[in-house]
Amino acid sequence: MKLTGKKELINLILGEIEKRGGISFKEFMDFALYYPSLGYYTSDKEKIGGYGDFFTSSELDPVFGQLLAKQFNEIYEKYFKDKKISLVEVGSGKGLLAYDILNEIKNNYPDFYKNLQFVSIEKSPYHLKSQEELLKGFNVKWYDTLEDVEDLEGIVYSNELFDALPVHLIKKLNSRIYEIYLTKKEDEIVEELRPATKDILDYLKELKIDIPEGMTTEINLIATDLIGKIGQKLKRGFVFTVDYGYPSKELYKPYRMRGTLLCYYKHTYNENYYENVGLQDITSHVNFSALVYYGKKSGLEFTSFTDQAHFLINLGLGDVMMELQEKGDYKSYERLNRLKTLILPKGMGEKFKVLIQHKNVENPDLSGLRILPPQNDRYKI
């Protein structure tokens, strides 16, 4: 297989393979997505929206951020009233979602806004430049990594962060677990199976995952580390993770023998990970069971698990849609169609999940969780 894409990045990857006799797929994905100034997420390429490669819920309409702000204000009113509270977005990108949330809080929840400190965790210089302009006028602190943040009380949230973290690619063969490495043969790369590391085997054992014979799938050890760090930093409050994925029971079923890795390039998806290196997104489904399990190790308790459609409708999306319907003008109908996209079954409404965890909060009761989807394997943590 030949690597195609950014030549400078490809030469760096090939050089690393040659120097070390091979690199793991996780290391390749790290290069492709996060190598300084050349990786997909660290470059100045437009990634989200019509000129990018994919849409996010926050890109489609401000209502996503507005309803999150409503839920966050309820948390403030119930559990932090008249106290200083931190609101932290991990992987805040260009700041679009942060803007919608902060703007809504400033305009409609003045008491909450008065006591609020917003914290943005983002390491891409391109994205930080966008944020500094967009979030000007709000009370914001910027950090490169979560490690730089002091212990906090309040709310930590992320939107489509965990799916973009580099993953280990594994395969079960003759009842043994192997990890996929990339080696070099002349000018091409070759996938090679090597015995899985202890960390990978421990992950499978702790989560009681027994993947089917012949399956190739992903293990996200960075995700387990990150949720642990979030739990350590948060002394009291809530964690919201919005992303796509499933619990373990659903994620490793036999009909996903090729795993869930996908690439997004100019609003099309493919499984050609070694093409358009540095120019396309590479993602995998999140194992929400792992976030719950490793979150508990740092004190995060499981609150609930739902999908985006139920969460947004519980918070009043139906009322917003009804108002637009009653207006009946072209702009309202145009916006109504965008809002339907957020809650479509088999689409964004069902694909995107919302995991909520809490720490040192007794009997949490949140409006976004009033009605939950059917509790089958897709939702049982």
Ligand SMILES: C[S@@+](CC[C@H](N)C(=O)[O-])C[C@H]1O[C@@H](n2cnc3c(N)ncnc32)[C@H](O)[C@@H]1O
The other form holds:
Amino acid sequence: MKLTGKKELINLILGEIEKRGGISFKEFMDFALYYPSLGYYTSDKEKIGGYGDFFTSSELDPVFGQLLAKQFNEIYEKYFKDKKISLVEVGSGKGLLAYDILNEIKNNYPDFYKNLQFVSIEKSPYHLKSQEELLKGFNVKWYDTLEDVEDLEGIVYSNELFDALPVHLIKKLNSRIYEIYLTKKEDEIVEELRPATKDILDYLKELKIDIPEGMTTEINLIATDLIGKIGQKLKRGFVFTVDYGYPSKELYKPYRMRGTLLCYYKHTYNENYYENVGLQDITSHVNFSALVYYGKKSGLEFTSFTDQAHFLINLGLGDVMMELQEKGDYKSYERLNRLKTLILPKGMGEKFKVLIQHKNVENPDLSGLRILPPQNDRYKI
Ligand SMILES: C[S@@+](CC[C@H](N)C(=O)[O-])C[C@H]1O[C@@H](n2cnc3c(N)ncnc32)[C@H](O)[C@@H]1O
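Given the form predicted alone above, what does the protein look like in the form predicted together with the named molecule?
First the chain shown before, then all remaining chains and molecules of the complex.
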């Protein structure tokens, strides 16, 4: 296979493979997405939105951020009233979701706004530039990593962060687990199976995952590390993770023999990870059971696991849609169609899940969780 895409980045990757006699797929993905100024997320290229490669919920309509703000305000009123509270977004991208949330809180929940410190953690310099402009009217602190945040009490949230983290690729053959490495033959790269590391085997053992023979799938150790760090940093409050993925029970079903790794390029998806290197997004589904398990190890308790459709409808999306339906003009109708994408099962409604965890909060009771989806394997953590 030949790597195609950004020449400079490809030469760096090939050089690294040569120097070290091979790199893991995870290291390749890290280069492709995050190599300073050349990786997909670190370079100056529109990624999210109409002129980019994919849409996120906040790009579709402000209502996503407005309803999250409503849920966060409820948390402030019930558990933090009149106290200083932090609201932290990890992987805040262009800052659009943060803008919608902060705008809504500032306009409709002034008491919450008065006590709020917003913190944005984002590692893409390109996205940071956009945020600085967009969020300049709000009280925002920017940090490079979560480690820099002090005395964290409040809410940590992310939208489509965990799916964008570099993953190890593994394969089960003759009952043994191997990791996929990339080596070089002349100018081409070759995938090679090497025995899986202890970290990967421990992950599978701890989570009691036994993947089917022949399956290739992803292991996201950065995700487990990150949720652990969030748990350690948070003294009291909630963690909201919105992303696509499943619990282990569903993720490793035999009909996902090739795993869930996908690339996004100009609003189309493909499985050609070695093409358009540095120019396309590479993502994988999140294992929510892993976030719950490793969160628990660092003090985060499981609150609930639902999908975006149930979560947003519980928070009042139906009323917003009804109003648009009643207006009946062209603009309202167009907006109504966009909002449907947020909740339709084939759109983002069932694909996107919402995991909520909490720490040092007694019997949490949140409006977004009032009605939950049917508890089949897609939802059983
Ligand atoms: C798919 S984008 C989602 C952006 C945004 N949350 C939204 O909803 O539009 C993922 C973002 O996470 C950022 N990111 C990835 N790893 C990160 C980390 N360890 N810390 C902070 N940001 C990270 C990427 O640079 C990228 O901007």
